[in-house]
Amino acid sequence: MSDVNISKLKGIVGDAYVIDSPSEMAKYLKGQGKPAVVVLPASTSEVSSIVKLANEKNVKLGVGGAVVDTQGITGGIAMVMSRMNRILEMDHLNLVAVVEPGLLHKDFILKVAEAGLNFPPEPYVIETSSVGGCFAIGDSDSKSFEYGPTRTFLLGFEMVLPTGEILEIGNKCIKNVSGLDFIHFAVGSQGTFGIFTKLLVKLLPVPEAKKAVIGTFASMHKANATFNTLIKRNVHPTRMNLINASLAKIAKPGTEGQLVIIDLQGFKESGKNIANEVASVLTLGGGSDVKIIEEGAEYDQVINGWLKVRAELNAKPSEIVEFVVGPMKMPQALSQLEAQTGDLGAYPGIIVEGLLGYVCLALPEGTDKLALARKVNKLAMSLGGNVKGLLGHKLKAEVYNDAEMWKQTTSLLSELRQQFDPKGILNPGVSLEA
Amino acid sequence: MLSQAVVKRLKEIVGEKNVVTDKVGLLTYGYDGTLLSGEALGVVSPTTTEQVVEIVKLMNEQDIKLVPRGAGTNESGGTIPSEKSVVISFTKMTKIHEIDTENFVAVVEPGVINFDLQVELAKKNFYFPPDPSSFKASTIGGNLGECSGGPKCFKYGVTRDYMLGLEVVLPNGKVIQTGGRNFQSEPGYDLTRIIVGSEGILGLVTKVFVRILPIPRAKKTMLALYDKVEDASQTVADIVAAGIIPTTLELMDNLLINTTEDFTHAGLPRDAGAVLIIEVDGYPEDMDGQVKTIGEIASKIAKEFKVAQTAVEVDQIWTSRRSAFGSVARVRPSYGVNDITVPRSNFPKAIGGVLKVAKDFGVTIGVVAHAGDGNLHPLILFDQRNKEETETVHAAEQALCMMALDLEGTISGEHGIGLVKKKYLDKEFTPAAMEAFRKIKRSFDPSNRFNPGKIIDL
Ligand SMILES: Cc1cc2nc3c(=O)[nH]c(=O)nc-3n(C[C@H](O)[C@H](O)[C@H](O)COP(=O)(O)OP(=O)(O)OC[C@H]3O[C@@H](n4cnc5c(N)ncnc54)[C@H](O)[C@@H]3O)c2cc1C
């Protein structure tokens, strides 16, 4: 028996937006949990009422843009934000937008582009990612070297706290140090501090020009060596990415070998020279089919190919290991990695974001993820990096043999979480223990 | 007064010469960039993280609070010892552990002066973008404590954007690391971000991993002169509308033009209503086009527009701007620096608002502004020895804060809250937001041991 009060939920959002038949619920859910109900609120006050209702009976609540992760919310409520999908304001003078969290990230990018502006963060999973999710995950991506990570683009928000209270913070100023920086601290908190109901987003002017240079390489290592050459030559493109042979076919059908994508945004007059320089570095480095792409549709195709690969990897977090090293240390990282994994070209998947020194490795079926992550972390640490995120911290503490530090970190994290969500209601599936 | 026993223990931890307890010595640590003052029980200057840990433990035992301090140039009262407290000064933790240009990282101790880091980086053709005008004196620890800005924020952002990771001593004396050497290392919550700008109330930072960038290949500095401040702000709006992202859009009004001229003799016309310093950077090929567009935009309204032709000219322009705060001292003995920010579109209104406050309260106000960011520093000139005048000035400062909030802005763009603006904080934030700050403070520092009384009370 679940404690969810379906009729009260219907009273809040209307009958049509409370779904409790398992077959109809399925399209809103992912994962193994079995929530009792899916609810689709249309406004902040509805979100707040739902959260308050959940509080009365201590019902667990999971939140998602288009799809909710059901982990930890069996018998509870899955809240889907997709009806809250309006752009409330597009302010050209201040280069900001006010947007609701349920708007799909890809649709937001389109609308922003139509307005002649730019929202740089890449969609995490193209088809389902929402703007709310973008900031709840708060990642960096292959454009972050130039534009900064996702958090850079949040100036404020409205949020329903785990107690149902509504919190508003931030303003249209691009510089603001008033109070503690809860604005940026909330980015990446995965819905544990609260549910975003409005986002005040910073935008940029559209880059004056866009070009890409692509090339294919028989060897992963040779491809990667060209990145070091570019960095040494003081060339810092917008993206400098590498996709191994098995994934390259998804990014650009027909590709044989490893695909290198160099993206150049901005660089209005200089773009031609830089593109030529990049093209010669790729060619001299052993690349074939090296091509400078200037035409808009073809450029978009290349970038969308990249996003598609990225989305496939992001969709399976339990089947990937992600790590970072100093960008110039990447050649060593890949050689040492290969010693552990065997031929990287043949691996199910590996991508490199060269400017960030980031690697995402898709694991063959049956791999012991933790064991591999442990090895990879050691390797990465010797090259100025670590496995990404919370898991990386745990493994780092292991290497330092510093259980105390790990304990301190997790107890601080859980104290923070508890301060905001004393009953542990919101997104209980999110673990802060790695 | 600290007991003999505590002084002895402190000296054992950091060494004889790194503990100050004499009256005269303490006096200097009672001040900062504001007009406030206080008196510490003692000052202790650790040189290692281990010493910081020992100090924290000892102070916890003794129930004495700690006030972290860098160079003490903050404009918020952020280092004023306000309760029974010992100042922990980071000015002896000045090691640059590592500069790794290949991987865009430097690892430094918190007491490193921003300028000293810039000098070392410049040798390798790199730089650290945050450069508050106080960069010759202020420390990296202080920059991160306040999340300082500077003249380059419009393009490059603020201190927050260049902090990759930290080593932090928590109020319970335990050490944690936040972040790492790259963007992807935060443990679940972005702890680095909440420490940045927290003015020392959450943790003591003992090591900083900063992001560094190659010095841009080319840069152009321009100067536009206007009859009125409002005209300058029109140019700012037009440049942004043209899709150009300059590194710098700095504005000074007539009063500041004159005071800086007295000081630098840079040749700015004393009758100009405002001067705008505009800088763009990037690839050499892209400079001419941008300079041309900016020139066309500015010349529509400016009475004069020029492009600096030599490094000396560039220097001259920047010397004027950098001496702005100090230069006003010739007019009146004291000045209060304000730090309001409004959405860029409200900048002209904010200028109007400043003029109105000056008139309403009968005070002299000069304006320096990071105009591209909508960040104004109205400088109120007065004589602190005159009690009545001082009170009027405080009232005017409050009026400036309220004006910024009415224009949907903030009471602090880059200087922080500290003691000075704490009393206005709940005018900017709702009770729920204020409570969120307290929740965060409570999680880190439930017994209110670090920098008590700054930003919020528990
Ligand atoms: C002439 C002048 C010009 C200025 N120009 C600018 C400007 O352009 N932009 C700008 O943003 N600011 C400016 N400021 C303000 C000030 O210089 C900055 O806030 C600066 O970053 C403070 O650095 P500091 O080393 O003096 O820090 P302090 O004043 O010593 O400390 C600042 C804060 O950080 C905390 N803190 C210091 N070290 C640590 C540590 N290791 N761990 C934890 N907390 C710590 C302190 O407790 C305090 O709250 C200016 C000030 C002056 C006097």
Contents of the next structure:
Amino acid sequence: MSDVNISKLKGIVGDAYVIDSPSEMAKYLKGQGKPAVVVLPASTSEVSSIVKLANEKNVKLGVGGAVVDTQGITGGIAMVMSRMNRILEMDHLNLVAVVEPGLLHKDFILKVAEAGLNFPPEPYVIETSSVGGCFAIGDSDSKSFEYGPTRTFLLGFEMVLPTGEILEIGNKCIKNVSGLDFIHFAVGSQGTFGIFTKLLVKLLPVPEAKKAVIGTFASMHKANATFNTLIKRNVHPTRMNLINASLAKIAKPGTEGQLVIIDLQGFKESGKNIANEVASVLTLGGGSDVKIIEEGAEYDQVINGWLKVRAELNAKPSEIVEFVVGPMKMPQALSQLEAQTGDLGAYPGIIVEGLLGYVCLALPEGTDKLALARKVNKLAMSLGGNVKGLLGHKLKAEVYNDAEMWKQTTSLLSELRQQFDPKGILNPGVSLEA
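Switching from the form predicted together with its partner chain: structure of the form predicted alone?
Left out here are the partners and the other molecules; the chain alone remains.
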């Protein structure tokens, strides 16, 4: 990038918010790419001006909340949204908030809780995930059975399109879409269709009480069997998660064995009864050190341990394989998985989200991810599921020997991206087909 371009960026955001020293840029970047400059805008108009400049000069532009992935933007611009970190409105009566995208997800949850409200989606990566990133990634998390996937908490947004134009869509009404739902179409696009600059977010009342029931098991199979028992008894808690022994030591230091975490958010009295029932099921199922946790600080410690483990796996997408099956098919899935990978308890990392039938498998060093994913996908398909995301769709097309199905999918995604971003400048390192 020329000095003229950097000079123009300084004219847009101010000298202090344009960084071109490699040592100073490093804290804002991840990956092997080498952008020419980091820029920190403070308003929608500044974001729009930067994007228009990138279009004018045909410069690649990567965007992130606190840290930008540099893939595909060598010589380009890394835009960090951390200065746009305000809650612009907290509407208690309508249970919504208007928030800027650079506010850290964990800080937003705390501020919402201080206001006596609840924002259920979990941070993707605890320390660096932003509210904008929450919706740009748009993943489901372990509370999705009770609260729904992340996208359901977005009611509208302001977005700078890859051409620099500004789009506003949505309102405070829950029922505000008829026909094509573009609000949720943008969720999960990973910043390829535009840059969120304001988000209209749905909130919920804060739960009256929070409890957790934890226990350890000698095997993944025994632990998972208790999940099936709870589901058969129509016990559907907020979270129902299982962490294998190697990760359990990270989530709760000193743990020996596979760790089960059952999270119960709701009412005080009914929660007590359910917690007692869950503790009994875990104990009868072979669990040890079964404990009901009601004290707030200890509860937070347990849940933060879960979030830490989940974040560590999310931080290395190239080193994990994720798949889903029906929750009641999980015993067969784990048995068949063990036949392919060996003892699950000793594996580098496995988490199971029991209510969602979801498994995340951390791969040993040197594993051929695609080869293993093919095996896991056939396993999951035999049980009515598949490997998660578009990788699963691709592998399913392989199983059916239907190259045309995959070609049509990738062509559609490419055409959509081309329509939004004719010059291909925005987040070029993101592949929606991956």
